[in-house]
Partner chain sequence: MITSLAWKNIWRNKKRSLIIILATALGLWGCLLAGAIWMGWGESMVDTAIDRDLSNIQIHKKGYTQNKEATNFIPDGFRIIKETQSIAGVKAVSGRTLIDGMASSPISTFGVKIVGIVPAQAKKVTDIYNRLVEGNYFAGNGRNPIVIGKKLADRLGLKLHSKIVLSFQGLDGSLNYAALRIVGIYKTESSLFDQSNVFMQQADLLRLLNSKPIIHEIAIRTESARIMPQVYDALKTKYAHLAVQTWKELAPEVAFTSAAMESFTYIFLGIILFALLFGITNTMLMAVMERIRELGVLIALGMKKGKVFAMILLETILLSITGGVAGIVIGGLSIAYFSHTGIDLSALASSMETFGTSTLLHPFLPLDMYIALPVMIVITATISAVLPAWKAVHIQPSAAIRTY
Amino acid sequence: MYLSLSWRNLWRNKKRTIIAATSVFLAVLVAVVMRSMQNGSYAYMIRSSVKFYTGYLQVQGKGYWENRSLDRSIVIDEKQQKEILQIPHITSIVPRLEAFSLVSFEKVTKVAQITGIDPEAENNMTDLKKRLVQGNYLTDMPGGVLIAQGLANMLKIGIGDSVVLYGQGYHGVIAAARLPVAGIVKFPIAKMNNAMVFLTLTNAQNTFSAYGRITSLAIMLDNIKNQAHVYNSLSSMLGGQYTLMTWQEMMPDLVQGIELDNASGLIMLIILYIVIAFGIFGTVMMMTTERAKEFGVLVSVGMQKTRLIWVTTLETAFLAFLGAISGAVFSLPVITYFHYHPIPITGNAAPVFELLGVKPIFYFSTDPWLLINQAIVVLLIALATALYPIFFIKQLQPVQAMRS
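Next step in my check: the chain by itself in the form predicted on its own, please.
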């Protein structure tokens, strides 16, 4: 009976009901789309950044992150690497040997980071081969090196020329090699483009006398949500022998940037919620006060105030449910469309994203919890406005209400 009465009362004034439900609908729609764009962009930025070089996790020697020395390199043989790959949610691992040395060609000498890589594993993770602008990739010329375009320009070196590496190897051994340039790669970040040299992992281990050793093992996951689970599994497997670092520890600037942007987004969302709350409250207050005479008559003929409160509360609940559910349902195809057709970023903002190695787009998330969370929040706000009719009816004086 209460449900029937509430539903029928709601449609006594169709225009008012539609306006109130539409305000809730728009609130849910805007909230879902805004949070979808924010969360999707964060996920895309994180995925692009970790894929660019670091991975979601890295296994390193103790103290290597603070002191980039070959003496802190580690040994993880093929058997251990296969065991790591068998951990659920790990999609790939990328072993690297990183060192710094002098790079010379004719009379020009520069300091560069020398990175020994598994060409196939590295390309699967970072798409290094796609950055090739001249020459061949290391799989086609395993005895050569890939040199960053900026560094190649400074050295005035080209494909087929031989570059000299000279530095310090494992335990202070002199590291020297003369290697041909197989290809030139281009990076969007100037620091990398001016100081990166890649060679095969075996070649690097021989050059720096670090046989069978690596400085890091980058790990990619199928989903960032599984990072904590993989971290715990890896920690148990490694047993404290090595240091296990997360992308948050390796890229604190990215974490801070996301947190700052997320905070500003939440502030905008709160402002939206406040505006909607006042809009719904105004509608509910109008619905209640204009029915004061009706309530007075009902109470006078014997209807209990508690039953009247139930009816008005259900009316508000119906109103909130109509708006919240329709908003969630309608927003799903919207965010799904933009998930598969991201909005491109143009103008002066585009180069900023490109400098970070991220494609300039607004990516949208289709996480179902976005719909559920925003619908619930707006629904609770709408239901909170039901407190006004409750207090109004409790303080209602039938005689005065009928005279109004």
The other form holds:
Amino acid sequence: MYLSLSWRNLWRNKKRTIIAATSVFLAVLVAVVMRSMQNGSYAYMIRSSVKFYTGYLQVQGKGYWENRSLDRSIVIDEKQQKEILQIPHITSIVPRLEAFSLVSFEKVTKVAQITGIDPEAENNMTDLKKRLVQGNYLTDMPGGVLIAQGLANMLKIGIGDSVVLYGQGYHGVIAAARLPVAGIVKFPIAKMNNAMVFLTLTNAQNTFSAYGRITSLAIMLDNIKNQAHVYNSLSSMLGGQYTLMTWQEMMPDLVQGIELDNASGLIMLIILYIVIAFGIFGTVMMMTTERAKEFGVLVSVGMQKTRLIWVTTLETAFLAFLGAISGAVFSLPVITYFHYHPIPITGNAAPVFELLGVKPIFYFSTDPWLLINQAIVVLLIALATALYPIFFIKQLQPVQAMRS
Amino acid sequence: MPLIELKNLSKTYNTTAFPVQAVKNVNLQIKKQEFTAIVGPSGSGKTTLLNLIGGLDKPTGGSVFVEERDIATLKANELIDFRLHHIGFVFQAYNLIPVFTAKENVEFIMLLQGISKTIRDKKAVELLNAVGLGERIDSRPSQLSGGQQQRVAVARALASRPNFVLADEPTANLDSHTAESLLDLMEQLNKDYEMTFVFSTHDPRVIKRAHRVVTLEDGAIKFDVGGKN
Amino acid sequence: MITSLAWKNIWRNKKRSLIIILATALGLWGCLLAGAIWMGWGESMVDTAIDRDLSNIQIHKKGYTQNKEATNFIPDGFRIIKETQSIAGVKAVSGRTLIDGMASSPISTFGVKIVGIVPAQAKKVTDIYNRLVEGNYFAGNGRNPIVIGKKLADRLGLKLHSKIVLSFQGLDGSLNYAALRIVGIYKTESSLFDQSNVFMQQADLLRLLNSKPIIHEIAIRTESARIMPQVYDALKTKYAHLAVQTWKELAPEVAFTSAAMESFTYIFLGIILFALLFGITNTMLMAVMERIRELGVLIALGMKKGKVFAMILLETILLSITGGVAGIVIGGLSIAYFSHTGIDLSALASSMETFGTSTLLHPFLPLDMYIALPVMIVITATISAVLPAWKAVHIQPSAAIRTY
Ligand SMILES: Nc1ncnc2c1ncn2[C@@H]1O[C@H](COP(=O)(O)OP(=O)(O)OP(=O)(O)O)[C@@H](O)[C@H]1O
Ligand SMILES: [Mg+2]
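Same protein, different state: after the form predicted on its own, show the form predicted in complex with its partner chain.
Okay, now the whole complex, with that chain kicking things off.
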């Protein structure tokens, strides 16, 4: 009967209750959709950035990250590579040898980043083959080089022409090579498109006199959740010999960009929550003061104030649950829809995303915790407004209340 | 031993522009099973006096003893429980719970007392039949006339089987037939269960049946007629 | 008369009205301040980019941006520098000779852009001279001085007064090497910029290139941001054969991010007002219900429905505008305060730096937002008033007077 008293009080003024519940409902919906989009996009950005080049983890020589010096290159032999691959959750390892060098064709000379790769492993991780716009992909044969489209245009070089690499090799040895262009690849990021040259790892090692050496070993995982775990097993396996870098360390811009965006999103949510809290508070207050007389009667006829407080708190709880649960339930299909139909970004924003190496698309996360968390936060806010009737009833003077 | 004893009871309202002394030095003893009417012109302090007796209002002077206990010594929660188990109220403005039906209004007080559902149901229907509202047990207050609401209020007051009932103008809106039957019911309870009644009223039908008539004027007792001594 | 009646009606239930006024005021305040910080951040990002490198307008030879070859210099560049200096609205002009090259040390090698400048000119256009952490900005008269970024110095393991080797292609296609003395090390907010830009005196660079005086880029600062379009138009018509671009065209991602801040603020305002809408509707609905008897009497006495509607509408607008004005005033004051003192984000410094902005933000809101906002509030109020006013108009006088 207490329950039904609360329930009926709620429906005494249907419109008001519906409006208040709707504001809770919308708060949950807006919060969930916003967080879903933010979290989904972060997850997507991390996944694609990691896949794009760095991998989740990289094994490097000590100090390599600071200097990018070939002198800090390392040797990881096949036995060690096999051992690393045996660590659970590691799906692939991608060895690379990277160095800057001059590249020339006929009269033009440019600076490029030369990367020696294992063609198969590289393609598995970064889909390099898909970037091919002309010619053939690298094979393990002592083939040629893949050259980025922008750089090829500047050098005015085509398939079959031979490019000259000229730079500094391992321990200051002069590095020089003349290799045919096997294919042309295209990158969305202008900086890369104007500067990348790929060749097989063996060719690179020979060119830079870094026989058997690599500058980094990129590591892909099945799931980002296992990163910490793998990090630990890997670093204990490698000992203090090498440096183990995480994607967070290698891409601080991405991490901080996410943090900053996340902070802005949270500030927006907090302000939204404050406004919603006031709306609910106003409604609860009206529902309370309006019934001052009734409360007066109930206390007069012998209802303990604590019981009365329960009844009113129950009312607020009903209202909050109604809004929060329907909000969570309704936002589920919304984010699920957008999860499968992500929103493409058009107009001026698109190039910005491409600069970050990310497809210009808003992804949505369907992590159930997102729903639950937002619903709980809004619910708690709504329940906090129940403090008003408690306070009101505590100081209620029945005679005065009845006279009003 | 008096059931209710008022000693030098006074109440002054200071909330107004100049203080209003609604009850002045009232000394009164009401015995068990008395059927008392408090009469007096409008504004003479009847409602105030009933509120003081029921512990709804705090006196500014003197005290109220119920069964020789000063109700001022009761804690807030004890006072509420005391009202729940000992007093039945009929308010001048009925003050029913708007979202409850007539039956639920009556039932609710018994729920507060912890009475089981079957007994509540049975008694609520009985009482509403007794006040002549057997047909309207499922109506909400807003669907009832003033007099019907008043009768629900009376039924509610009686439902808790109180030791005494404080009724503020219980017959003000009733036709003579209904008023008489309501009074019959109260007389019955008064006799059968030794229930004590204190009314405030202008109604000659009530005054006629009262064992004792206390007349108030400007908050003080002017006459006190009848009463078994 | 009707306005004062509406105003008095609002204050009949002080608590209730205050809650909605407070909600509006706090919501808008938070919104405006957050928006102002975002916009201040966007502007700071733009300012830093302009001061560091971009300047307001740049002139290149057509096609230079696609193919940054040394031979793509601006014909008659020095005459154009002279001419532009006398164009109205132009504050300073700097000519830059740009060569892509490789910077090496015994430790490592990096691709860099070699920028040949006339220090006196460059100082008026960009603020690198102000960003030195060590050494000076071409103050001495040693041979072949160079100023490099801190990041590059670290990567190459170089110190002030160390020698750095640059290799680059001359105009004739020959490869040149030059050893230069580091006289200054600068640090800007962008480590990417610091890593990839080195500055030399134009005369030195030209001598090393063995070239006649050539200029690839003319950077122009205008007197103010407002006059920029005018200067741009003048330059564009005068040098139709050259590529004249504003910083917005040169760095669309910076322009976009800055512009996005404003849209972002408007979207946020929209969400907050939408949330407020529910609170206002509920409050007014209550106000109508509470006065149902009184309104019933008014209608019974012959008050026209239009008048009743107008009265409720007016009350709603007054209520919302009161909160709105309060929000705008505290918002405006706090923005004014913070834009005076600046908001020190040094706690977030590292993340702000990667985003290329200085850490002291000066929040601001454009004037049109202060104008648009009251309009948005009135629209919100009008929408919120519909339901309560409809309810008031449809009161049945007989029923209302009977209402318990
Ligand atoms: N809460 C209050 N504040 C100020 N004055 C009050 C208050 N309650 C009652 N009064 C005043 O006290 C006096 C007695 O009021 P009371 O309600 O007891 O009269 P009553 O005898 O019940 O009148 P009626 O027959 O009209 O119901 C009146 O003058 C009234 O104005
Ligand atoms: Mg009275």
